[in-house]
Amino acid sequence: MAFLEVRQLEKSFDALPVLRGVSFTVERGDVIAVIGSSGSGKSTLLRCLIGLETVDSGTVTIDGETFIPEGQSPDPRRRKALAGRMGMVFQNFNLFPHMTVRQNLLEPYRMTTPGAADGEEKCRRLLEKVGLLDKADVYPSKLSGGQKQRVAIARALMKSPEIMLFDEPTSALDPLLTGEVLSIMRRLAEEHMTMLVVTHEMSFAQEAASRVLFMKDGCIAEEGPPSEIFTRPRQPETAAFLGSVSRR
């Protein structure tokens, strides 16, 4: 049985279908790159998985436990349990501007992990991991975009997630800062962190992903290992998308 199994997810906003029968599986340690044009449903998929959006129908199963029953509104408690097994990094950082870097890591952790006594040590270790231990008492306004995103990654890792979701984590960064963030993500991949990464960074998808999902019009139009997707795509839509990306 796959570690994460997504079956026939459907999601519409008003009368507009955004996800249409999305199905895929993820094994522990997989790095799945989700690619496709803007508006293809990539970000909505991640938001549905972590419970920031409710689905219209379909199932999400982790390690044999189904959290979103088909055809039913998700139980808030079950959605919370599902979200507790995932960490998410957003494209716009979502740091609290009135809190220091240390507080940005510790406060959400203490809210979601009552009574945990390991917060300070975990915070120190993760800031060291992302190369920002010296910025622990700095406010986000004093950080570069790359540093903010590395703080966001450390914050997501505070709850020891089983799966990390990345929603275009480098889209707001210039090329130099993009490299800072991708290096952390590559390190997580090398440590066998299970990851779903919505990205426009094709080099990351080619080098770090174990599988690539190409989305178009709310569906997974093609999936496979990077060696196949990038060199001999089966679908004309995939080839056209990759061709447009390479010309940018």
Given for the second form:
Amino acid sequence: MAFLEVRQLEKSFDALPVLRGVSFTVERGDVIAVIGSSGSGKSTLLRCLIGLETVDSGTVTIDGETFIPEGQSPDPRRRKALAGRMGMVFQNFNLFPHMTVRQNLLEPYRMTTPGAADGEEKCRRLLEKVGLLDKADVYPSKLSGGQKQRVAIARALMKSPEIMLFDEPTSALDPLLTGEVLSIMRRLAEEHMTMLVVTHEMSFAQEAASRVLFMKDGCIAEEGPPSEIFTRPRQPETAAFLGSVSRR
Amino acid sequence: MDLSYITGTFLRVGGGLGTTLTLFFVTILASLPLGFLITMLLRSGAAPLRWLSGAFVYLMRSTPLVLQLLFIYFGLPYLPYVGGYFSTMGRFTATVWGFVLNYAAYFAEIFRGGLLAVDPGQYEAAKVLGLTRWQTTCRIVLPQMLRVAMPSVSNETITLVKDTSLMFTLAVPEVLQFAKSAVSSTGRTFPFVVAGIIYLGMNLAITWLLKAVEKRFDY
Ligand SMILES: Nc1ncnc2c1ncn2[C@@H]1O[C@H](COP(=O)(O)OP(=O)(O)OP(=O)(O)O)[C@@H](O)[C@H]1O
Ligand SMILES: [Mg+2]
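Show the form predicted together with its partner chain, please, the one above being the form predicted alone.
Shown next: the complete complex, the earlier chain at its head.
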């Protein structure tokens, strides 16, 4: 059985079907790049996985444990367990503006793991990892976009998640600042973090991903290793999409 | 006008200061949390709660505070069936009720505006980090809401200092009442000046205090 199994996920907003039977599996250490045009349901897929949206039907299983049983949204206890195993990084960082960088990492950790004594040490190690130890006592408003996103990654890593979800982590950034964020994600990939990355950075998908999912109209239209998807896509839609992004 | 007259007048008018300050502090301490509770009701998922709290806020903000005070003290005892419960209520107690309810409605509206300024992404970040709803409200949303609401809260607080003089309506002896009786009994204007100085002094202290609080939200 695969580490993460997603089966027949369906989700509509009012009458608009956004996910129409999405199924895929992820093994430990996989880096999955999710690509596809705007509105194809990439964000909705990630949001359903981590419980920010309720699904209409389908199941999600992590390590044999069912988190979303046949279309039901996870109950509070499952939600908490899910939050402990998955981390999410948003396009707009969503740092807590009233907390310093250190507090952004420590406070949620302390709230969700009361009694844990390793917070300070973990926080220091992660800030060092993302190269922001010197910004520990600064408020987010004083950081550049790239620095904010690195803090957001560190914050998501505090509870040692097994799966990291990234929703266009570099889309809100000045092109000059995407590199610093992508290189941290590459490092995570090298450390065998299981990752699902929605991205428009085709070079990242090509170099860092172990598999690419191409989404179209709420379905996975094609999936495979980047070497195949990028050089000889089987579906005409995939070829058309790749053609449109490479021309940009 | 000699020094002993001046200090005498300050002492005489200042005799109302205790009542004035009591009303001020009780109103602030009770109406801030009550106001936030009403904000929560305004945003509640249950339509009747939303409707009731909305009607309450509308009523309190759209009628004069003086009318509300008169209604509570002189009007309620004449209500059929329940009036008896109110007939023994003192003037000061009636004033406190009026002020707390009235200011809670204003604070509720201020907080509601502050909540709108909190980015929905904050709730999502809190959720994926595994925070409970209570933790999200108290630790993430409230501090950010207060930062936005603080200038308006300060404004209301300064208005409240001046509004305490509306106790006059129910003839509760406070600063203004003492000043007026001093003016009529001595035939001199000075007690009114003293009352003005007392209000100025209170607001000076409060403005300074509020500035210090606002600084704490500077991030
Ligand atoms: N909360 C919502 N309510 C209604 N419709 C929504 C909601 N969220 C998303 N949608 C719709 O669902 C569709 C898929 O949205 P989604 O955000 O998943 O696309 P996406 O692939 O992430 O696109 P993008 O590349 O622009 O981020 C879109 O048509 C969008 O308008
Ligand atoms: Mg999206």
